[in-house]
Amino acid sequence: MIAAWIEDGSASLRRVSRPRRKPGHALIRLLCGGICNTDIELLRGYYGFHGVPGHEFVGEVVEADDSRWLGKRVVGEINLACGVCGWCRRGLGRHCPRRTVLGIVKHRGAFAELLTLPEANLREVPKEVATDHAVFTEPIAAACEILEQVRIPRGAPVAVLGDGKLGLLVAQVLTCHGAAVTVYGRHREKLRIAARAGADTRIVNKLPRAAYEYVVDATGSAEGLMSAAAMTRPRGTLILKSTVHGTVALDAARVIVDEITLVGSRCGPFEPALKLLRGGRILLDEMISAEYPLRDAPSAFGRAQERGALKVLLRGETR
């Protein structure tokens, strides 16, 4: 079968073996995949990755132990935990030291004609949610994770620094929660999406200092993290959503003196994300920059790296 392949800084198309389905796993035909910033960082050398990438996907189950999954349109939690260690017993399988991660750590990704995942990881896509929208489940879940980790009161002012894919989703999720969100970015056309979703927007010129109790860094850059820290009030909370390849400098003295709480935030629960999708509360059509068939994956990765690009989708091969 064909699959996208990234190695040594380049994306290509390869023929790879059909995956073998383990007991308890499902075999899933790719319907649609989404290229995210983590995929771009993997392309640039993050984790020393080479292989089939992709963790944002919608697929159709073609084989499963539980026949009730057959023919279902699904998304999937990306962490494959051992299920028996102390972290897993505490419900923190996302931090299982023996976990593999779809398309990132030792588990072939979704940008292929077929993929496998444990049936326990699958979530059925509601009938009323379009496939193009369902592919955003994983990043919306990552945005929802902020509310699992940090108690943000309704009406509280929150700054989101960064107007890329994740920043826009974070802004929309927090706006739906009832926070008073201001998005700081560099692209007027992207900021218009946040504005239509109910957030205030600001073109980055001179950022305010020590102005917000809650700040979310979604810039994807080391410089953005420094700026986000400077925007955080004493005893405020800085939420780190960016995946940055390489070492990041931070003014630790200011963090300590101002007693700023740093919260690393990664994957999140799918159920709140699917609820938001079912309610049609997130603007997504405006966030799709381009669509390519899977066989044009190298071109899709090129488009995803272009300045101003938002979500680039990969369509599964038609049967």
Second form
2 protein chains.
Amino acid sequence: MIAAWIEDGSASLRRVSRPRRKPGHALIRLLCGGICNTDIELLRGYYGFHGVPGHEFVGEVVEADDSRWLGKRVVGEINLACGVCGWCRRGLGRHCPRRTVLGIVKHRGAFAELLTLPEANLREVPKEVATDHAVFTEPIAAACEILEQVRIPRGAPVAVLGDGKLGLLVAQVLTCHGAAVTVYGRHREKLRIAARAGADTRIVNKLPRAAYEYVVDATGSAEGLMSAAAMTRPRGTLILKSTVHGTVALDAARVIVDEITLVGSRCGPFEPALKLLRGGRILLDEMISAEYPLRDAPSAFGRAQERGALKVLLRGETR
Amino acid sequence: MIAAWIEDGSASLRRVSRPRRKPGHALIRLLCGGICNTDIELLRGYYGFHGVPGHEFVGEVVEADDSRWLGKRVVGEINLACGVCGWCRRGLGRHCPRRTVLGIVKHRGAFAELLTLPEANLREVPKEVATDHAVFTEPIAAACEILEQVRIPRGAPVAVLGDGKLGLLVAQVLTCHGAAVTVYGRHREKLRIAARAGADTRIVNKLPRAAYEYVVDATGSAEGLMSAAAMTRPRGTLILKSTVHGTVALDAARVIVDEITLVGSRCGPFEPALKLLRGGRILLDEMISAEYPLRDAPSAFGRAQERGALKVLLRGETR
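Right, and the form predicted in complex with another copy of the chain of this protein, after the form predicted on its own?
So here's everything in the complex, that chain up top.
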């Protein structure tokens, strides 16, 4: 079968062996994949990754232990947890120290004709949700994670710094939650999406200082994190939503004197994300920059790295 | 009258004018002052401070608008807040943007024969609390602030990193709260105080990784903060208790991937501190390294900077 392949800083297409399905796992045919910033970081050499990438996907189950999964259209939680440790027992398999991660850590990714995942990780896609929308489940879940970690009152002003894919989803999820969101970004056309979803928007030039009780950094950059900290009020909460690599310079005295809380935030729960998708409350069509067949994955990766690109999708091969 | 004076990196004694009492303020005769690490940082040039330092004190009220204060032995909240802004109305004058701070920001400090503070800042010292103990009210309040910000369950394991003055008080306050505290430090004789107060102690050599859900950094150093972050478990909380100056290198990816919460923590409420003092539950005699009369403040500052020193007290001049 064919699969996208990342190695030594370039994306290619390869023939790879059909995956073997372990007991308790499902074999899934890719319908649609989404290229995430993490995939681009893998391509650029973070984590020393090489292999098949891809963790945002919608697929159709073709083999499973439990026959009720067969033929179902599914999305899947990307962390493969051990299921028995303290983290797993507390429902936090996303932090299981023995976890592997689909397309990121020691589990072959979704950008292939077929993938495998434990059946326990699967969620059926509601029939009213289009495949091109369902492929956003994982990043919407990551945005929903903020609300699992921080109690943001309805009506509370929240600043979202960054108008990339994750920033726009965070802005939409928090707007749906009832927060008064302002998105600070550099791209008028991206901010327009946030505005249509009900958020206030500002082109970044001079950022307000100590102005928000809740700030979400979705810039993915070390400088963005510093700016976000400067925007946070005393006793406020800064949510670190996009992964920043390496060591970051932090104004510790500011954080301490103003008693700011910083909250690292990563993957989230799929259920609230699917609920939002079912309600049709997240604007997604405008967030899709391009769609390529799986066999054109190298071009898709090229497109995803272009300035201004939002989500680039990979369409599964038709049989 | 005489006062300690800090300027250009040295501590001296000066004759200064008797302070003028503003309406609503009390004039207070110093009974006892405590030298804090912040005072030593002021001496070393942080904040560009020059003037009379001192914010940990016990005094006797000699003049006040409200005559009920006269003759009372008092401690005082160090932040002089405007009293009318949103922060002040929410009971968080400690974050009032127009605040001055006793002996730190634009309000003459307590290491003088006489000082002034708003009557609203004063708390009477319960008669069963010795003056040498009451002088710890402010740093004990700073330790209590942790419990205002973070819900630490009774019985929860907590690591306190640092066995200096603040680390030992934090360890004692959290032990009184019912947490299972382990103090990591470099000084056997200081750790012995924590042990006598009921905490577990460890000489720092190899620190455990990702081992504690609650970690308090009381090292006052940038490296200490990094070590404390490494000791924090996924989804755990790291409380930044001692001020670290300048920008600090933080492993942002670790904080984000492991969803760690960092909480900056500064001044705290006096009431729980006075309650702990009244209960006699904090071991303080062993935390006093030396006591000098106010007129020997320069020697006291010298002693406070010696390796291994804990609290150095200044005794007010007797009339």
